[in-house]
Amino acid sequence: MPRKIRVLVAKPGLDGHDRGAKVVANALKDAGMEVIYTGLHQTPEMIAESAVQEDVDVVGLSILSGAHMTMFPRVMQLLREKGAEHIIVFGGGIVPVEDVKKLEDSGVSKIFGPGTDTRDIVKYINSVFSE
C-alpha cells in the first residue's frame, strides 16, 4: 500500500483568521491525505522546520494579511537551505493576480484564490504525485 501524501498546512505571519486553512486541511484529510495543521502565527522558520521534521510532501500556506511576497519566498528559501526543495509548496488566500507569477517564479507551485473549490486543490495535489 503506497504511503499517504503528507501535507503541512500553515498560517504564516500575523493573520488571525484560519477558517479557510481549516477548510482546506479537512478537505485534504477527507481525500485520504495525512494533514498536519500548525495553527496561527507561524514564522517561515517554524514552517520550514516543521515541514522537514514531519517529512511532508506538500506545504500549503494560507495568507490574508498581504505579506505573501515576504512570507512565501522566505519559506521557499528556507526549504532550499534545509535540502528540502523537493517539497511542493502551494498557497492560498488573498494574493493579487500580479503577484502570482512572481510567487511561482520563487518556487511556489500553485496559488489558489478565494472561492477555490477544495476539490480542485485535492485534484492538483493528487496530479502532482501521480506523474
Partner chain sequence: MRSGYDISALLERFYAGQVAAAARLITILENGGDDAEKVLDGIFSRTDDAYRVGLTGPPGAGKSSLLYQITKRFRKKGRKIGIIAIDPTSPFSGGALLGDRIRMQSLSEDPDVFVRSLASRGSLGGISNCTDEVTDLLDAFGKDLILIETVGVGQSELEISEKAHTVVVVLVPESGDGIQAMKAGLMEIGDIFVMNKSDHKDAEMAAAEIANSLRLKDIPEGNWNPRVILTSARENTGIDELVDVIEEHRSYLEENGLIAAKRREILFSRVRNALMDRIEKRLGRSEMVREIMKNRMDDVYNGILTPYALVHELEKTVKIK
The other form holds:
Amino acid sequence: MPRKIRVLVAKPGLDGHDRGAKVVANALKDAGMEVIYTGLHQTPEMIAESAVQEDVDVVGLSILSGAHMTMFPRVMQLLREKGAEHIIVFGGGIVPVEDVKKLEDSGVSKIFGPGTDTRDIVKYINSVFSE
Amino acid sequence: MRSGYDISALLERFYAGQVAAAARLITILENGGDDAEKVLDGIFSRTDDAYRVGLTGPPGAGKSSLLYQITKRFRKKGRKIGIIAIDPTSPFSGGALLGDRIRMQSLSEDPDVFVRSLASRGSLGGISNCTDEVTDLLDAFGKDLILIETVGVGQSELEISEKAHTVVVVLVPESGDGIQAMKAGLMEIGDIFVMNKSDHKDAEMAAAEIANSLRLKDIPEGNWNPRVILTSARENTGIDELVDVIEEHRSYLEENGLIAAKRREILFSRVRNALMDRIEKRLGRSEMVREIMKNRMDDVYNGILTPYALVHELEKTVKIK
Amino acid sequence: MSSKKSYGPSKKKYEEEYSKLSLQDIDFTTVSGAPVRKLADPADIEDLDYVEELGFPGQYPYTRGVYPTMYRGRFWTMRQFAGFGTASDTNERYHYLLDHGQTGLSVAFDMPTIMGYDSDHKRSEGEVGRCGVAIDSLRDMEILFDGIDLSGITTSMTINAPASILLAFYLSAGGKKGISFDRMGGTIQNDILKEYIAQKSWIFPPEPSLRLITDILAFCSDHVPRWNTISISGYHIREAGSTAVQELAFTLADGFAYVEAGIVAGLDVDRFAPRLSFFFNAHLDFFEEIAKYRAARRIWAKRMKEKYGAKDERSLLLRFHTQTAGCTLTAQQPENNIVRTAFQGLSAVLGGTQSLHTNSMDETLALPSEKAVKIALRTQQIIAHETGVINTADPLAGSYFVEALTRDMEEEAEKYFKKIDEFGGVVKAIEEGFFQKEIGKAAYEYQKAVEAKRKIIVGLNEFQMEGEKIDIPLLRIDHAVEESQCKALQKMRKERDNDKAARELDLLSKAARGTDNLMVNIIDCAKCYCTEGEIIETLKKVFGEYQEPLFY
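Switching from the form predicted alone: structure of the form predicted in complex with its partner chain?
Okay, now the whole complex, with that chain kicking things off.
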C-alpha cells in the first residue's frame, strides 16, 4: 500500500474566514489524503507542534487578515527549531504579489491566490511527492 | 515519498524524549511491514506501565470535548497523557478528515500531552488496525495515561474493549442513542456510561434507561458494576465525577489482579491478530491458492462443487508456512 | 390583456414549439444552484392578492418597500466600509470620502479589535491595522472622528462580540464634545448569532453574549433612541458560501431569535424592534437577489405582527443595508469586478435597500486603494443619478417571474424555519452544527460546480488571460503601524488615572456577576480610558470563552 500523504490544514491568526480552508480540506480528503484540520485562531506555536505530533508531510495555512508576513515566517522558523524542516508549507489567501515572492524566497513552497482550482492544489502536492 | 528509515537512530532520539521521533515512529507503525516490527521489538520491554482508557460512542456525542476536559483534569494530577483520536477513512477516496484537534487546541502547547489523529484506513470503521501498536509506543514514550477515542459506527467499537483497561461509552439523550447502544452491544463493553449533554431535557430519563438495563444484567457479587454518569462537556459539569470513577475502576482492577489479566489478554489478542494477519497475507500471495481457485471456481459456478467443498479441498492442500 | 380563452391553446403551442428547439448546453440554475423556470406566465401568480401579499410601498406587508416615497424621498445612504492602520490614517480616509460625496461612515476594525485584544497583546502580532483600523481605547476613537460632527452624520460600526465596548467608546467620544447620546445616530452590527454560524469572530458563549445584546437593546431604547442596535447580518453567511435561500432564512431566524431574547429579558417588543435593522449580501444572480429582499420584508412584517404581536408599525419594517458580494470578486482581471459590483448594486437598489456599500475592484488583492474606492462610490452615484431606476418604487412588482420567485424564496425559507424549530431554536441548531454544515456543504458544491465549469466565472475558469500582469495600485500597510499603535497605547496607559481605571473594571466585574445593565459600567470604564482588552479580559473571567464546535 502506498504511504498516505498527511496534510495539516490550519488557520493561523485571528480572522474567522474558514470557507477556503474547509473547501481545501475536503478537496484533499476527496483526493485520498489524510487531512488534519486544526480549526480557527491558531498560534504559530500550536500549528508547528501539531504538525510535528501528527508527522505530516505538508502544512497548508489559510490566512485572509493580512498577517501573512508575520505568521508564515514564524511557522517556518518553529518547524525548523523542532527539526521538521522537511515539511512542505503552502498557503492560501489574500497575499499581494510582492509578498508571495518574499514568502516563496523564505521557504514557503507555494502560495495559492483567490480563485485557485482545488485540483491544482491536489496536483501540486502529488507532484511534490511523486519522485 | 520518504522511506528507508534509520530505526535505531530514531529509537535513540525517541528514548531521549524527542516528540518528532515519536511522531515518526507512529507513522512507521501505521505503514506496517518489517520496519514496524523492528520498532515494536525495540520498544517491547518498555511497554507495561500506561493505563489505557477507551472512549467510544456515536458521532456527535461530544467525545472529543469530553476527552479535552478529562485530559485537563488528569494533567492537574500530574499525569503525562497520550491521546489517540481515530476517525474513519472514506471508503470512496481513501482519504480522511481528522478534526479532533479542533477540540484540543490549547493542549498542543502542553509538552506533557501528545495527540495523534489516526485514520482507520483498512479497518472497517471505528478503529485503526495499528491502535495497539501506537498505544504501546506512547506507553514506551513515558505516557502514564493513554486515551483512545474511536467513532462508534457499527460493531467495530467493540474492539476497543480488547485495547483498553477502562471503556467509557459516551451517549447523548437525543435520537434514541440508548436503544442503539443496547443493539450495538455497547452495553456489554462499557465500564462507565456517560450521558453527555446533561442540560438536555431528556438526559436524566435516558440515563435512567441505561441504568435500568444494566440492572437487568445480573452482575455477580464482587464484580464491577458499570456506572452511569451525567456530564456536560459544554457546561463543564460531571467531569470531576467521571475522572473519579475512572480512577475507581482502575483501583478495582488493580485490587483484583485484573490489570495483569488484561495485559495477558491484550498480548494474546496481539499475537493472534498478528498471526491471522500473516496467514491472510500469505494466503493472498499464495500462487497455489490462486491456481486452485482459478481452476476449480468453474465447478462452483456450474454447481458441481459447493463453496464449502472447495474450501475443504484448499485447506488440505495449503500449508501455512 | 389577452383573453382567458386563448391562454390554454397559446401556452400549449408555446410548449410544443419550445420542446422542438435545441437549447444551449449550459446550466440553467441560479448561482445558488436553484432551478429556474424557463418562463413565468400569468398562471404562476394567478391567485396573487395585491393588497395582502404585496401592498403599496410603505404598507403592510411591505413587499414593495418600507417607505411610500422610496428613492423619490431620499436615496439610499452611500456608505463605504473603510478602516486601516491607525485611527489617524482612517480619519484621513473618512475626510476624503466625505469630501467626495459619501453620506455616511462605516468603520472596519482590525482583527485584534474585533476579537477583543489590545494592540500589544501577543495574539495581535502582525494583525494590527491590517484589515481595519486599530482601536484600543476612547483615545483612538477620539482621533478617528477628529473634525467630524457626530451629531450631523451617522456611523455604522462592524463590530460584534465587543460591540458594547466600541459603542461605549463612540458615545463617550461624542459626549466629550458635548453631544448628548440622543443626538447621535448609527449602527453597530452586534449580531453574535451569525458569528457562531458563519463569521466565527466570537468571544463569549451564547448566553452571556445574548445578555450583552439585550442590555444594549434596553440601554439604547432609553438613551440612544436613534441607534440601530443590531444589524442582523446575512452578508457573512453568504460569503461563507451559503445559498440565497439559506442567507434569507438563517438571517431572519437570527432576527427572530433576538426578538425572542428581548421579550424573554422582559422588554416590550415595540420598545426595541424598531431599531433592529438588517444587512444583506448582493450576489450576482440578479433576480434571485431582488426576490430575496422582497421576500425578506414580507416574512419579517408578517411574523413580527402575527407571531410576536408587534403593534408599532416601525417594528414591522425590515430596513436593510446591502454590501455587494466580496466572494464574487476575482483576483484575475480585477477591473471586471467594477462591472460585477455595478450589477450587484443595481439589484440591491431594485430590491429597495436603505443603504449600500459597493466593493472596490482590488479587494481580493489587498485593502482598497483610494482610486478603487472612488470608482466604487461613483458606481452608486451612477445608479442613483444616471440610470433612472430611482424614479419609481419597486419597478419589478407584478413581473410574473419576480413575484413567483419571491414566493418560492418565502416558501423555502419557511421550510428552514421549521427545521430550526425542530432543533429547539437557533442557539441549539448552532450547537448541533446545523447551519455550519449546511453552509459548508453549499460552499463545497459551488466550488465543484466552478471547477467542473458548470458555472462560468469570466476571467477565472473561462476567458482567462495567459501571463496576466495585475496593473492596479495597491494599498500597503506598513509594519510601523503596529509599533506606533503599541507605543501610543502604552503611553496612554501610563498617563491615565490607573487607580480609577482599576476601580471601574472591578465594578464592571461585580455587575457582570449580577443582572444590572452592563452598558452603564462599560461606559464608565470607557470614560476613564480602560482599554478594550482590559474590559474584555474582565468579562471573560466572568463569562468564559466560546469554543469552536467540531463541525466541518
